[in-house]
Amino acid sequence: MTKTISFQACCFAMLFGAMTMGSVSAQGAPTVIRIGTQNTDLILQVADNGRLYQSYFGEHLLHDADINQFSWNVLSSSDGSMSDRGWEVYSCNGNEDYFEPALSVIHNDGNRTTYLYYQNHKQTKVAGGVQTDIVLSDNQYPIEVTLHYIAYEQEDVIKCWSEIRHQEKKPVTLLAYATTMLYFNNPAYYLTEFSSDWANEAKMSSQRLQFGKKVIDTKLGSRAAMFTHPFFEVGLDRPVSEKEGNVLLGTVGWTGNFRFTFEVDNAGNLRVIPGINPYASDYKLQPNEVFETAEFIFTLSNQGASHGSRNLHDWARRYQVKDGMGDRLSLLNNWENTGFDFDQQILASFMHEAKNLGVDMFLLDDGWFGNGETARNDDHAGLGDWEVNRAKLPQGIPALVDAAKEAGVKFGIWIEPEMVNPRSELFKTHPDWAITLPNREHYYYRNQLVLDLSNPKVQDYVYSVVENIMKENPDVAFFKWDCNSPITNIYSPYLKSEQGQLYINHVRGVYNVFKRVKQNYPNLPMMLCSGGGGRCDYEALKYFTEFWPSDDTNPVERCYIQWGFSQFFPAKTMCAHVTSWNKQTSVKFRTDVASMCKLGFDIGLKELSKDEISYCQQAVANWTRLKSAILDGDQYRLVSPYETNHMAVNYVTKDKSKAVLFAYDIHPRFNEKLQAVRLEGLDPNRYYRVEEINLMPGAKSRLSSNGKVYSGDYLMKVGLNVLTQGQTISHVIELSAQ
């Protein structure tokens, strides 16, 4: 049995079992490494066996002297002897732990056991915080692991990754290569996961973690987050709540196969192991080659998930997302209007509609490329042949750019450069550039194959798709980059006998292309798309300004989708478009739901009435005017669609001078009891004027609070009566400090 020494629950102290009190330096002090933010401490310590353990992960400790005061758990083995088993930070296969390791290696002599011992560490200031680098190595094999952590002080976010290298005579085989391990000692653990499918993304569900392992992973290669998303929440002691309780929010930055392992051991401790999924990826690591794991980003909140989300939103805008502090373009897309059926004249008319609507840009979607037998008139042909379709667009992209300028809007374009249709000139010329089985009949997802980005020549080709468009048309203002297929026919003609490298080297090749695009076009906004939300990770978002959460634009479903994604991503990264999905709802409701994220339209003005057009124009103007609150302010999730028949979210500018409340009645029950919506994040000592905006022409607000002035204290404690018993009714409220 493990004897547990209790600490205050609010600190949820993390103790590890070790044989003695910990290593002592020549000066008599234990080797302690503090990785801290303003509200959180992760404390690591070297035991006198020379190995690195987690001793604490919880609320920030006020007194530096306290970090040396921890008592260790001691584990007795069945024969009464003592064991070294403890909470090792980077536990390896073959040691005395017996539970899931972070690292598993086959050495040159066939030995599968690795022990890592502390060598040194350093801490340096970086943008936003402090980076800690810890070097560990084996004392029997020349293998070294460097653990990297960046603690962002103000945002209470920690980002970590690891580097693995060796100097054995021949390659070693990596069987597992997680990013890190985190440990918890609490009475109970509750996991919230985010499952997905096409048009059903970010679906939240919760369960209690019991003894054993719960694994969330993906094996799709590309479009990797199609079935499950690379983020999670763990409630410590109680299920995850928006406003209360201790919650870990974690996400991995890897645009490929990922895996989260949650393991509750025999003593009731939880270990969380995030990283790249080693499925079918026994990686041959060459001598002196550096294997870099995926980044793991996490925050620990003692005020519920909503507070943790704001930590991540601030961190992402400031340090991770491309142009995270910059502006975003509203747009009109043609896809829901035309599909593949359009010509230059039709597109030019949409550009004038975009200008009339008041958005910044027109975005041309799929179907503009390929000629002859490989013309892109449906999804069976054309991918790979990125020459403009002369039958549809005889004057090419330059004429479209000119037409957009004439209309007074910017021009953006859709591409899917990582994919190829078998019916394409590219596949005829370079069949070996596609991931295809050499000895079996091919099988296809969406009539296409994935190009082999482990091949440098393919990387050059994919990059050239962007470069060729931009060289001819330097005024193209936006790219929507799609990725509609997982990897099928899993074999790389380029890698040949080293197929264990495919999944990893393919993703690295994707990043090589992304990096080149960002380096050469640093100010080019780009949308990350993958059949909807199949790509939604913070590594890809280093190169993209935003992502497309779902092809499902039904506003009712979008309430749930946007609620789920907002747990980890700020509104300015989440594209939301007004379309014709669910015409039973009003244009106002559809627009108000889209307005809580990065607003766009994919609807023809010809199908709207005069009043609906007027409403949309006003809604765009309001959204543009309030972007400082919606896109860059603090988000507070107030009423959950998972718990009620309604949803409400408010945003507040950093100076608390402006706020926007979005309230949605989804499907209320007959005569159900309604509650006032209490806002959050306001200044309790300031007064705010309440004004309902986004009203249909001629309509007047029916809210009793409209036009009145209330203190922030009143609005947060008493609230506003903005929910109704109507079906799919929405209210947008602007609050202005007086």
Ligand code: DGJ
The other form holds:
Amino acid sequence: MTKTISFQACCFAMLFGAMTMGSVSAQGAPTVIRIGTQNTDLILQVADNGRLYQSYFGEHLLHDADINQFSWNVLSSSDGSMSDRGWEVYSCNGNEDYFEPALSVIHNDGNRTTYLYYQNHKQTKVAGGVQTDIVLSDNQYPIEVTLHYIAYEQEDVIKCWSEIRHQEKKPVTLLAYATTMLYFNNPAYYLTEFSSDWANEAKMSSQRLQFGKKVIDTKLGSRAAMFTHPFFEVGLDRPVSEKEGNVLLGTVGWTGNFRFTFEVDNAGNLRVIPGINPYASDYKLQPNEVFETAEFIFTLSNQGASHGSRNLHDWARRYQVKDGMGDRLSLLNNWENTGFDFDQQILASFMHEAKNLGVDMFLLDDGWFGNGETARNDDHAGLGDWEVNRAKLPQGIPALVDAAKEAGVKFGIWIEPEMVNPRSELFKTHPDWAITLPNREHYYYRNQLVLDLSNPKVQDYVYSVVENIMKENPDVAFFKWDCNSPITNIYSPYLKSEQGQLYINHVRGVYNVFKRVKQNYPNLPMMLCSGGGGRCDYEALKYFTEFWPSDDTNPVERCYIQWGFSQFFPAKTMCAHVTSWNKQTSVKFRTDVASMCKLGFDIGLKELSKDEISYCQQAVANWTRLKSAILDGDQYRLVSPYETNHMAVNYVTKDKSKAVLFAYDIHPRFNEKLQAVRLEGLDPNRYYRVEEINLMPGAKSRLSSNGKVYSGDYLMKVGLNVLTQGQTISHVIELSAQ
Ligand code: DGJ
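Given the form predicted alone above, produce the structure of the same protein in the form predicted together with the named molecule.
The next block holds the full complex; its first chain is the one shown before.
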């Protein structure tokens, strides 16, 4: 056994260069790696035992020489005494750390320990920042980990991911494969998490982290973020607040099972370990295969969560989201209005209504496909049979595209191509393409099964759903891509005895399809949807221009939901539709709430009064005119619905010439004392004209500030009286620099 190990180690050393035990520069100083942005530094250091430690993560250090001063959290002796164990950057099973590791491997000889030693690193300029790649390897087993970081200078965002590979003779088993680890040493830590459910997404709650582990994870496979979302905030020293304090905002890019572990150790240090959830996924890694972890994206703000969110919004638009800097289409959707019940004529009339409303597009939802026995007339049948339903739409999609052209709007279409109903031709022909247990009774979620995307043939099929529509109808302008079921009956007929690969290979299969779609249709906008907001991560958003945060379009609930998602996502990516949910609220309130995101409508316009229609037309025109602030500007969350009975946010264009303030009264108390809303992000030395917009026809603004001009300084220090004691009242204010 010993012989085998040293032979393998020797081969590995030859391949990856001589093993470095303790890395020192020519001057004898230890190797220090700075991963820095404008305001943040993450500093890593190779200790005299040759391993890599986090020596600092915090505010940017002014003096280069200071980055070499750290020693207390870098293991300084090689005996590994528990009192001095250090903050190893990619801690592995079996070392002197004794707390949760990032990586856990079973080697070919059954040994479960891995020690990673620094080999080399390089730093290169990439779009928006500097990429650092650090190679680590074991000295007893031919296993190598490369840590990748991109530090985005302007946005103060760091994105990282890791690659694991080996050259043992047979596959090794990976039991844990986190993206990275971050350490903190503060008096107290407060976690804000975002739990969720259908129609109840992005619920924020906060708790203090004490000794031990808090784990946030998901085991749903697909629709994986249904019960909790892949992002979190940690308040250092004090609970997260919007405008003050040190806050870590972190999010993992993985459209499957993810896991965050927050562990406070015996010394009161916190480690944060983000990554793919290894639940039921003991992964067999073949020799020379590269295991790429999920991306982890984080920012450290010393001015509260709101500032951290703006960092992420800028970064997402510039570097991550599909067409992040491009325009977005306002739309009229038919799901809430018709459900499955429509025909060509009804849809054609909606297209005219869309045009009349002033939106850019009509979006056809679920129910347009399947025929005969498998017609999609409810959610029991049809998924998998992507042939147009001839009873509802005898002239097919081409006639819809023509009708949209004739009406003067674009046409978009809904699909859910990763799923199959057992009542479908697809399931009859390819029962082995679905994830299904061969030896147990099946259980269903929304009467459907998840297709086995670990199977390349299934990937081809799913891709062909988009391709066939586009080949026949090159003018289709938009896709809404839904995913309503978690993985049920967890067994892949394709993977057979390798079921430990299922959750991961399934997600990789989904990405293969997304990649092909993006490669072949780079300019096609796409909405990511998953029974509401069950998919909301930055890996999927590389392939999607926007996402659907929730089926809950009750504007009161939407205030909380949009406040929650805005912590991580720019308004440009968040779709919000005006619907008939909570008809007790006015159409104005519903529209004003939707207008703070990417605006759409999904409502029977015939039920609206003439005044309501003209109000909506005006609101669409205002929103379209103010997109440069709402979609591409900076967002400031001013008044929290979690802390008050109101909500307010304002957006400012990058050149600070325009701003929009949205103020909502949700459920104020009788005779409640009202506060002025102080705006943020304006130029203190410029003067802004205040104008209330989105007024019902004939209504006059009752705000005393309406039509007046104030300095940015006044607006930010004194503010505007825009909150009221009325239930579900809203005000939208346009501010124009003079
Ligand atoms: C769930 C989505 O969230 C809804 O918007 C709608 O598209 C339905 N699926 C259709 O089945």
